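One chain comes next, on its own, written out as structure tokens in the form predicted together with the partner chain.
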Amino acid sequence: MFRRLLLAAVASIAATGFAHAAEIAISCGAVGTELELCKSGAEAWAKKTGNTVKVVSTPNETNERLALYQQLLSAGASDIDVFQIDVIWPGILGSHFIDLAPYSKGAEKDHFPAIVANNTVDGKLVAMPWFTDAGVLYYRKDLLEKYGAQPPTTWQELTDTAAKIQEGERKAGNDKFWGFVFQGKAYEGLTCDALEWIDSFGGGTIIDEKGAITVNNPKAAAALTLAASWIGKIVPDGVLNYGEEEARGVFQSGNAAFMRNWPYAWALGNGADSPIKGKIGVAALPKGATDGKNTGTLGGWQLAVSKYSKSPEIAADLVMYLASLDVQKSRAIKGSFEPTIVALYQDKEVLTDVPFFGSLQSTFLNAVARPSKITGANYNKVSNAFWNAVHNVLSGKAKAEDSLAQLESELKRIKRSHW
């Protein structure tokens, strides 16, 4: 700890040294206790060093924020220094970024290293981990108690509790209760949800860590076909416009059973005015089959400096300074963000203020990336194709093997020679 804190008090002379000091702007979350965590971290570090820093919000829609990114980044302006980029846009903006290596100090190495190796474009370290996300089960406690349930373990096992609650709920007079929700509109989310669907099965994710496509064969069908079932039984059939706010919308006001969501949906509902306070159960989301795994997909935003920044120094050690883990673990206690730290699930502090980060860690630790690495600039397209070939399953227009037969030659055809 000492040592690390000198390394970095070191770290930040030199930078300061070589340049005077300098304006970082930064973009962060516009309101709320995103902008304020981050308003007060990049303020510590520029009483620290003597820098000064400026706040640039950004959209909260992810796409937007990638819009205003590109355009700014691909006109090469200097206006923002840091970026705060998603888990899967280190590919598509990677050649913007400058290889933050030399200014770590192999600080990275003790964070999760499926984030790090996300985060390693070309060999060029291009974002440093800053906070986490994984997709989780949501269950009712409650109610899994009334009907003598447990939590399922499989997939299969979910669909049959979420009939059965659904039934018994129904018959006691809720008609608006269902079994499941999750994120089923036609964007990033359902590629999110499908592909933790996939990857429990043992299908795969989509595309290999070598670029060869893999997401047609039997499991990856088998997955889509369980989960194309639900549609109208156990889900409502609105489910296929759904993002994360309209799943937590109903399974907050009581009416399902389970939900896939984010972790933070934990927080909001156990709010003073939730109906289901106190009534909420997190876990691993379900396996395929006994012999397949659990899996959540990996989320999480990093911090990258732009090759066009003025002071890149003093902008890369300011990625440290917020990347740390102090920051973090502060982070962690005052705005629940998942740190990426590992020892921080550890650490007292944290689980006393956040319990569940302790029974999550090995789904953070498991996380399944995208294949936004290998696919690089091409991800969108390949998440794009291949989130409208599970729609197409999920609403009924396609059964899961043509589908997945189409995708593929579909996913061929964007890659060409290579990605």
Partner chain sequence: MVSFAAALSPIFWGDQMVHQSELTRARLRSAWIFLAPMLIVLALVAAWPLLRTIYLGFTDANLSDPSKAQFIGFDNFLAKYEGEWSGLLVDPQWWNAVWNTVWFTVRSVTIETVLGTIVALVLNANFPGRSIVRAAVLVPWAIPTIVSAKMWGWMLHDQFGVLNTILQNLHIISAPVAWTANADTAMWAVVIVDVWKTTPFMALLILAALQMLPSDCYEAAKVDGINPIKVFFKVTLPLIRPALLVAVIFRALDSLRIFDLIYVLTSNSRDTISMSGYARQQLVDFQEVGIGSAAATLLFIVIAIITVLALTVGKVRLAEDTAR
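The form predicted alone is what I need now, so please give it after the form predicted together with the partner chain.
A single chain, with no partners or molecules, comes next.
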């Protein structure tokens, strides 16, 4: 009898790879289908390994989530084993995470090298890439055809086309219709949007890779001045309080011609219950001018294991499972979450369901990074100063030139903290 029980225990360990089962808590976002797909992936791993998983929902807004993470990690809390972290956080939170290289078996070599490098802090792989992102332009194919327009190649073209479609749709009886929606609330999402505007005009990246403050320049001012001209004209005043989901809500309900958002909105916009299913096009975000460039801010999320976890080896196994090719492929097809594994950009099933992953691959590969690496632990202060300066311009509280000059002074003060 004892021998049979011993053999059964050995067989169980061999199947799971662990000497004991554990409950692993993972934090997941809840934008779009994030939470649902995180739960299904984690539950599949639990079934396979004999462990259990507790999925912890966290705030959608990145700055609120970061504050929560910093509170937990600074206290050395073991409540969460696996953290879903933003691409801009490895330099801020990396000291609280284990090195995943001993558990990866070299799997990181299959992912975009730039993201792996971003996730490597002091020689340690503190997070595995899970999905990447870059801002893109969504548009209503049917409305562009109706008004004889093409996807805009410059922001001025977008301004003019959005105004034309808005006027026509309102005359046709939809007084709730707007030309364009984006993320205009004073939070990290506005940093992403405004960096796209400024970089597309040739106005730089706020702070360059050597640490020089570059944001106070005429091209950056021109970009913000144009954006401010949209408010109340082709963009609702309420956009000043919009995050990703608020913008998607307006666009997906059929009340906007254009939207700036992340790739996740594609699957939802084409869902069975979407009023605009089959009517959506996706393009690179416009250039600042004909001599400008298309640009999208680099986004994306990673998975990291807390060094305060009581079961770090098992938590690392969950990370490697969720970051695997099969799981990333499933998430790409079901939720249009952009893979970090290079091979999936040639996968026919992925490209059939999300065709713009192929047509806009150069946009994703050349996305502009926020200055998180050079500013390190001070990045959140930098971004907070930037999004507030931009919000002041959009809300009409300050002219672009004045706001950028004040921002430069504030960034110089932050820089004295030695980023």
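Positions refer to the first chain, counted from 1. The structure presented is a predicted model; accordingly, all values stated were derived computationally and were not measured.
Hinge annotation between the two forms, restricted to Lys233, Ala377, Gly299, Asn384, points to Gly299 (rigid-part boundary).
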